[in-house]
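One chain comes next, on its own, written as structure tokens: the form predicted on its own.
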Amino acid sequence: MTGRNINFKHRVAVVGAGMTLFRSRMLETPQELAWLAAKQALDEAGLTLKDIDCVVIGSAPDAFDGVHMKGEYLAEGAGGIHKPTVRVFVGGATGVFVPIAAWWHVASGLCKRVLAVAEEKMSHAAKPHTQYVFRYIWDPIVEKPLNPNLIWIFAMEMHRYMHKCNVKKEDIALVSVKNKRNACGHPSAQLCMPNITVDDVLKSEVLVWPVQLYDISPTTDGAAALVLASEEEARRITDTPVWVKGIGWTLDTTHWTNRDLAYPEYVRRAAEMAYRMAGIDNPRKQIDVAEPYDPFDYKELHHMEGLGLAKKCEAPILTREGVTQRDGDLPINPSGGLLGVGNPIAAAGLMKVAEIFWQVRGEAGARQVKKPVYTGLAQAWGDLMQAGTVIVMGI
């Protein structure tokens, strides 16, 4: 079978997915994180594990659960003993790199059915606070001795982003706002917020200028599931299959002071890998929703950019429009996001490919976007701003 741009034996779809509660301290270990998620997927798939062929796995740095080598420690709770398993991970980008992962397993012939499992335990490495785990991706020589942290990085880039686009604080609250309030619509979440206002946006903690405290996400536990099926497979499983129709990654220079933090060429790069595979030349008006990753309520904003939803520096005046809302023209995190629903860093990409089966089946409930919707994008991001990853979906 022949994409756009890439040759593949078996057409993949999606037929389950599955999610735990995303909360700031979960009692449950790491591993019965995973297995919650995969059992929810495996039931919504009509599967057992006897019917799983391979595992993907993914999670971000081995220090927030505490366990090195985190892919074997999983594997157990997410199905992998004695199965085909293998760990991915690319920082925050990991979420979305996992079903690409599993589609290729698919795709290439290796497996009929695969099971995709992300899991990530953050309160473990919440002492003092989860920034400290950042402590040991810097550069030694050049950027290790400003002691820096991410959240001052992010500030810089969001400062950037402001000062080229000519973007207020006003306009960026906006995205907090939306995806803070749509999160209650999301049985999961952590952070519905009903009556959050852009003033408290503008009055909350300063944590780095210009990030304050409902810029950001909040730190999270949870986990996340899909089932993937070879077309043979899914056309047995489910009369109502998602295909995957488009898969990008890319990744950019870890040297961020050497780029344009106004704009995410990781993201562009990454998108037009999957839109060419998807055959889409105009992601505004073919993509129904998008999931892009808001770990900052200007990440929305800056990923809307580099995914062509919008053109550069557009995406605050969409914003501020009501283009992004649930009953908008392109709705954007209609789950509530990372900045709503949590942000277990590799499970938080996961859960936004899991919504865009849910919205393209007509299953997501309270967070139903009011158009029809016939293709949906996730997309995320990680490591030093430099991790871009995308999928497509579709009927």
Contents of the next structure:
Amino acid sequence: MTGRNINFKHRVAVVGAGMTLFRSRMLETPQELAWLAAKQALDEAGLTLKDIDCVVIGSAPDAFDGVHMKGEYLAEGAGGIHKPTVRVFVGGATGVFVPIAAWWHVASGLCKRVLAVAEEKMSHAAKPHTQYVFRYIWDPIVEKPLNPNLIWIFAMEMHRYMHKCNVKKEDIALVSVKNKRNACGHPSAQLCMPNITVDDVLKSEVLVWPVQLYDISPTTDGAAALVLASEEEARRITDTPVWVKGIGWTLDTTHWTNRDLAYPEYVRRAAEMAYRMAGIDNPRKQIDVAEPYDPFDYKELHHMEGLGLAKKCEAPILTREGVTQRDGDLPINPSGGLLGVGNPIAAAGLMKVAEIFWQVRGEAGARQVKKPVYTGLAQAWGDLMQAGTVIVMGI
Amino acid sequence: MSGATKPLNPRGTKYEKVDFPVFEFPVVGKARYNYTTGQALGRFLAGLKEGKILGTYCAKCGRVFVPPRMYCSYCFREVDGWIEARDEGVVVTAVLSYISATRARLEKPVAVGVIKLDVPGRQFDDHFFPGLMHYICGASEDDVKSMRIFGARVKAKWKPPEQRTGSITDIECFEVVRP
Ligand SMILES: [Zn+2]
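Since the structure above is the form predicted on its own, I would like to see how the form predicted together with the partner chain looks, so please show that one next.
Entire complex below, previous chain first.
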């Protein structure tokens, strides 16, 4: 299957990361946000733009920023002028696809130092509501005439998962509580809610049953950036490079009404590819910290199972037992994830990769997990339960 | 573990509506799309007008496609022909929408779900099946919330033939079949 024929010339390391404040309604334009994050990542690596060979930009739907061809538009702020620059996008999975694309630029030998930047500004498209922009993801012929809103499909997936795995809403709400509390340690976070309880989640506005307001991440503006380099360069740049050990990505069909929604096949296949490359055969034991994609609380559980960090239907049990807490045996989203830090779509995925970088380097401060971190994982998902992207990093 | 917290000094400025001017532009006119229905879905929509739910099948892998495609994306070959699904099936998942497409509150929630359709002479597991998203009618809010609706039999409630336009909305909803 996937991954068997992957060959590369160079090992690749992350040597710097940056991110902006994650907030709704930011003063800066998308280009300015991209610049703030990119500059921070360069500064952290001790580099300037002239040291960068290639630029990879990630941004998800054009419709949010209200700008046509956002890659070209963002290139200014992302440092891409007069350089080989490309934009990649696979919906919500984009944020982890950006370092994957940066990886192949370096691994192939094409570029030695790559700047990877992801940006999203959701608050522009607020009329009549940010939701409305998501109409374009539905099939125009068999779905749009039913006048759907985005949350329908996720509610359908969540309910299917609850049904198949016999999961209660209380158990799912625990994810939201954990992540919104974890976000209090994050300097960029939008939603720090130190005292939030399961009851608060269960009492929040019902949007599309079983999805309630606090089951969902907020709409957010923000940007994140990384600098990746070949082994030789990385060793020159820093004493503490964080290696990209494995990458994986896959797409499933957009015909989501033809398949079971209780298990994320798109994650399993992407994870298998990344694990094979990283030499991981027991992720539950070999991954020390993970940042799975959590725009909805049930998605963290779903994705833990797709990633093999929990058996099928086991993630809610691990969550209830505290295993996934920051000081637990398998810390999941110690950053606060999208539910806490915020969800500027592509930037949120890249934020997760940056978090793993900081966790491996022991630089996550209040978010630092209690156990030693040798290997971490970030994952994102996009579109109609469809696009999966996974990256494994470590020392 | 060091005490430093990255990112250091995250930048960016939050603004409030009152204290910062926003440049707003409306979409000029009303942009509309004319999507082609294509070969497979074109015939599917024509079928709906006649009160039929049509699909295609691949003889190589045995998959049945509703909504239909003209090719099997798994075997990457042309499908072997058309098949008629019954306008009945079971509910695979269902939810209650309390908000509209623009996030306005609805007065009464709407039930929507995925229906796994019956095809005479064929069996389907949970992993791949002919399925459509549609409204579900005849179910109470509690039927959905309690998940009793899962596995329930439903049957298409068709618009009268003269009102059909060749659209997924030629089916008003899938109605729960009471035994
Ligand atoms: Zn086939």
